[in-house]
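The form predicted on its own is given below as one chain in structure tokens.
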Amino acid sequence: MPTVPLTTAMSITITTTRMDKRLKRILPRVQKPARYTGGEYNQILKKKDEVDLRLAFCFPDTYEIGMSNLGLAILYHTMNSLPFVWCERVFAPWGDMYDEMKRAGIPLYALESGDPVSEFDSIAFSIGYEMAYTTVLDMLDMAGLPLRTEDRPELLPLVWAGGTAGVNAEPMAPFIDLFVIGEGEEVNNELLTLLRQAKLEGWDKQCFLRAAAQIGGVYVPSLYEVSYREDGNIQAVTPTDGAPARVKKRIISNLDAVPFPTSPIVPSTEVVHDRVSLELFRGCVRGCRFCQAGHVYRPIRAKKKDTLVQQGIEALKNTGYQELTLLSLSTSDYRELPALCDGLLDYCEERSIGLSLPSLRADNFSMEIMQRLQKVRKSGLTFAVEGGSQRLRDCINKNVTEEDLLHTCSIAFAGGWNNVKLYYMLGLPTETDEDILGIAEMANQVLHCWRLNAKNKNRGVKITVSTSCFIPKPHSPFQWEAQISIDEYRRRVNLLRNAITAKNVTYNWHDAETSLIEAVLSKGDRRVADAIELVFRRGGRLDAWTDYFSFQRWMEAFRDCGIDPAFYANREIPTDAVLPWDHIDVGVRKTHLLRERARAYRAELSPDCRKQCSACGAAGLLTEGRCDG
């Protein structure tokens, strides 16, 4: 936990004295009550009678997950920068608190004020993961609000959402009044300004939604009619009431120019990522063909080194954290990384503040960077190798060779590291059993590399191999692909498990059932919404957690709603089919995705963006038309 000023305890006391007495009675009976009290250091408090809009910013997961989310921290501060808005945080309670709140009749409430969510003018959800859908419905229900937008005819409270899951908003379309597509720093405030005008002038809901649809990056599902063919595919998505035919995502062109929270809220209890996080750049130069994030976050935009050093040091001073992490989809691709590390370590080293770099790549990791990292403390190294053979890695455009990985590991082991994690996917297009066995062989090669290069063999070595099931994602070159069946995934897991025999190598694998449901929700259309609601009404919530996920509940809901999950997850989609997300424009042309898919089946690599522009189209979102690739 970070070291924070003594006033933090005082602010917690102030908040709890405002709380419902029923809440104060139940808190001693739940685990981690600090999740539910608010009053954290650096929280933003405003006077209700001095703002025109109150916004409940809801994260459909637990406090520990939400408070570790950098996007939530950024948007909390940008929306609160509007003098007429008070943005407060709301998280989903864990099971023990959920049960206590139900028994005591306590509705969902916001942390800053303790007021019920139903009293707010606007309710915004940050949805970064499809398995959070049932929790969104659960939070609406806990707030005492109807689930479906058609059952909320009044303008207020307006229910809207953003986040990565919005690039295919259709499964949640019946529940959400509008979606923000893309990055929210600017568009959220434009939307709130319009909502303020609508509230003060007494607009009805439909009038507001029609006006909101004219804001770039705002998608209003109720203004689009979806028709279907007899074979189950979509016939057409037709805009109405002047809504645009395609909704183009919003981006921030200049990351240095937008506010960054250098005084983020310091949690009152331990969270997943208890540290300062700095975002180096958005987008990715690599173009891995399975990766949704690498395509929907384009174009590439980087912050300047001096900006990052200033923001990092200010955030450390304002929070008391003892660790700082550098975040991006591929951190080691940041051009000024050595100079950035030096600038931060000038401050961090003498204060014993750790500096960590996740998302490293095996093909550009260097001793120079490692020497900077180990000045304070060592952590384990993680590399996403993805495929077990060079042919398969070329297919997915991973652009990492076995020589790259072994060279990097030799540097790491010689430098004193003895903990390496290797991530792979099973079920990638064109994968064979030979590719799977190649994963075990690569783990053996890494072990042999340690024996040859380890600085201190007495400490031993730990090599962890982890696999997940490939999930075809919208707006990626593999969006048309089929996911392998659960039985086939299990067969491949067993094949690999039996091939890994070294005692120093541990094998972990993700369960196939969750991956199937995620694939259905990722590629689903509006018809899937009925199953999502039925799962919720039968007790589904916090489905991202194994403690709460029930595969049987989902499959029964699909059956009872007449939905075949294989239609969405396990079927190869014709490339000329209308996709549920075709009317969402993330900037990357469909022709580019098709070209990359064809190259995948020929196992052809595409150069990264810094070597050669792929002409994907995303640079057209920038005013100057040129990205930082």
Second form
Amino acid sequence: MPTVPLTTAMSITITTTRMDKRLKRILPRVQKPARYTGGEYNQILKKKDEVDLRLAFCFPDTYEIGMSNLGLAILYHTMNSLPFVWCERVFAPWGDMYDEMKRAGIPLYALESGDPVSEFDSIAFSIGYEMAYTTVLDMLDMAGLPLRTEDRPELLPLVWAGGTAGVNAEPMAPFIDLFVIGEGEEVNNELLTLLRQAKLEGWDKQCFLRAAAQIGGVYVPSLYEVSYREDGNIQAVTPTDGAPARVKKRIISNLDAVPFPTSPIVPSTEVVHDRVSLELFRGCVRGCRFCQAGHVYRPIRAKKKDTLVQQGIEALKNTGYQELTLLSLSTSDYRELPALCDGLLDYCEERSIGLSLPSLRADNFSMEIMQRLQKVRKSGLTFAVEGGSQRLRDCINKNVTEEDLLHTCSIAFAGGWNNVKLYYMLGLPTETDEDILGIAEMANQVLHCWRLNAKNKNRGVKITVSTSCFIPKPHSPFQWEAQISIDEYRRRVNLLRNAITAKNVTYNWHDAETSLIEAVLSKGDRRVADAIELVFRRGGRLDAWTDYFSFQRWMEAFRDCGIDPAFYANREIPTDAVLPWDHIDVGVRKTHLLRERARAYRAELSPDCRKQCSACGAAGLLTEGRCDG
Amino acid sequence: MDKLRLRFEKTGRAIYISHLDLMTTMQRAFARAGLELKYSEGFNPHPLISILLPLSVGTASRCELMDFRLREDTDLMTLPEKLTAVLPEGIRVTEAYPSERKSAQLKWLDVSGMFEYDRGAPETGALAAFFDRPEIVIEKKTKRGMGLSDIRPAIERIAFCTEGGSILVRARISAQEPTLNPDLLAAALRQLQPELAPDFAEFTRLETYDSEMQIYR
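Could you present the same protein in the form predicted together with the partner chain, rather than the form predicted on its own shown above?
Next comes the full complex, and the chain you just saw is listed first.
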């Protein structure tokens, strides 16, 4: 990949944009104005007349969330490595800034240049979760663009999207010109190279979209016709214009060879994850049956320990961060974890840099690693137990036993930890009241374990039980399952609430209303798009925030669009039905998902990928190397 | 190394970085420059840096001062350049030197401001007359909620001239005891003589002085 020297902040004097005058009047009035100005260390500035394509890379959430997203940092870096592209960041303003911008007539602008997004050649969204859909529409609207792809007949600006939400892109299909399915490091640049050619040669939009659909991993919704049966299920999804029948997810086969940003932007204001993040591996060996991430990010590809140590140290030097975190779906499953920790701690300890390891498993949480980390920093322990009984955990293939959990807790309590969080889901397939009461019982066991092992009982203990409502997700073995109704979820919450009596145990539950909407959006088809638009038209944005989410607005929009949310969320889908996302191929075969679902009903565990390959099919995506499962 | 002092500018987009965020930004910049700050002892060690006069968000400055200590000796001549190279846009270090004077000796600040008027600027004479009053009692935020306060003694001198459609303000105001936020110059007009009040005002700190009106470093 060709690279160009990147001009960083220091060498360029501030370019006065035409928005400066209006902006500077409103900035002193809004909360945390630094998130709306750009100018951070390591931002990438280019000269606009020296690039062929200007790309507005939009994150449909706030600056603090977006700047904490490693994917965004990686793709900002890889796309800017194309000398003919200048990729700039755009985030959704918080409510106060949104109001001020509307009042002052300031359109959505990009942080680096301050230029309006409508002037860009291309607008790319990173959509990580369904609740961001209304914000995508809001950002298009703030940019002054028509929402629907059919109302944007010109090639430019091309509106495209990627991210996890792309594994079922259908609810957003009418708004987005094309989706990139899978990992974006390579395919984004292939797409931008084609777009540059199209722009310079003056192609029309249709011609470009047809050509783009031939790039592996590119899904152009408008090239697929969807027909429906009388019972509401999909009859067929038919590709046109030579588009592939199924769009195969793109992956990076060799993570050591792909560019990683060791000079990421350092925000000048506090963001959620204000630290260096290292990605250990992609994919997961575990195969929990409810988990979408564990299936759509396969196959398993690890980075080499030496690559990680080198990239971590370089990034710490280039950012000045005082904290480094290791990211993956299951940190303990990284084969070289002890050696990696040693390598990083050698550098971190003498500089008082904290190292944090989220996503450790209770079953192989090694005492040695825990004690080494303790030297630097001690935070709370969080266990995603998910199910309240061994039977239920076997059903969902969450390979954690009560014994493992209590053993780990005893080590932790003896080591001085006194803050444990236990996460569960309510409403998993086959769940009974007995399973739910098992959650309270397990919390009591943990408390008992603390009494037996705590080094200093005077400090007390805090055990937090949290439950959320199970959401069946596309491409997981539970994709056909029904979500329990809101009333039933509340009944189960109350059951658990009454069962938790110890005063050291706190119970928090996630509200079921968001979960219902999330279920509809994640399993929705193109017909749901009208409701998303209506919610936006009625003021919906930043729906992932309880400050802004309105359940009523969503339910009214469904009603007014003639959409029954229960059809999408609370209905078990027949296994022979055409699923809205069947034409998206994430690598894992449907037969594998069906097999796993059948085993779930028999409460039968499947061995993890390391013990025995289940031949899920994802390894077929690799162009080199083999699956690390 | 003993107590050191940094003089730096904060202009452009950097004026929106808050005081607390600036402390973090500075701390990270030292790390990026390979300069190890000295940390406090104790249970929760923090780097020994302190900014003499916190600057409010939205105000620019050409004369910020920050005290710091380093774990090892370093060349103070090249330090400003080294640090500026790793700071965000708009922050530029101009000087680094051993600090001798106590921060309490910093007494006065020169500021310049721009008053913008959307419907035409008033006569500069009217503005001068307003600030020439023997007392200017305004309502302002205090530690105990809103309170009345005379800001006139905190204004040592103030002058106005027309520039374009706006009015350029130059003033010497009290930096500490009492601290006068220059924004209050515009707020005073809004409260007491709204017809002279600008629609928007922005300020830049220019220079620091001691009680003898000598430049303070």
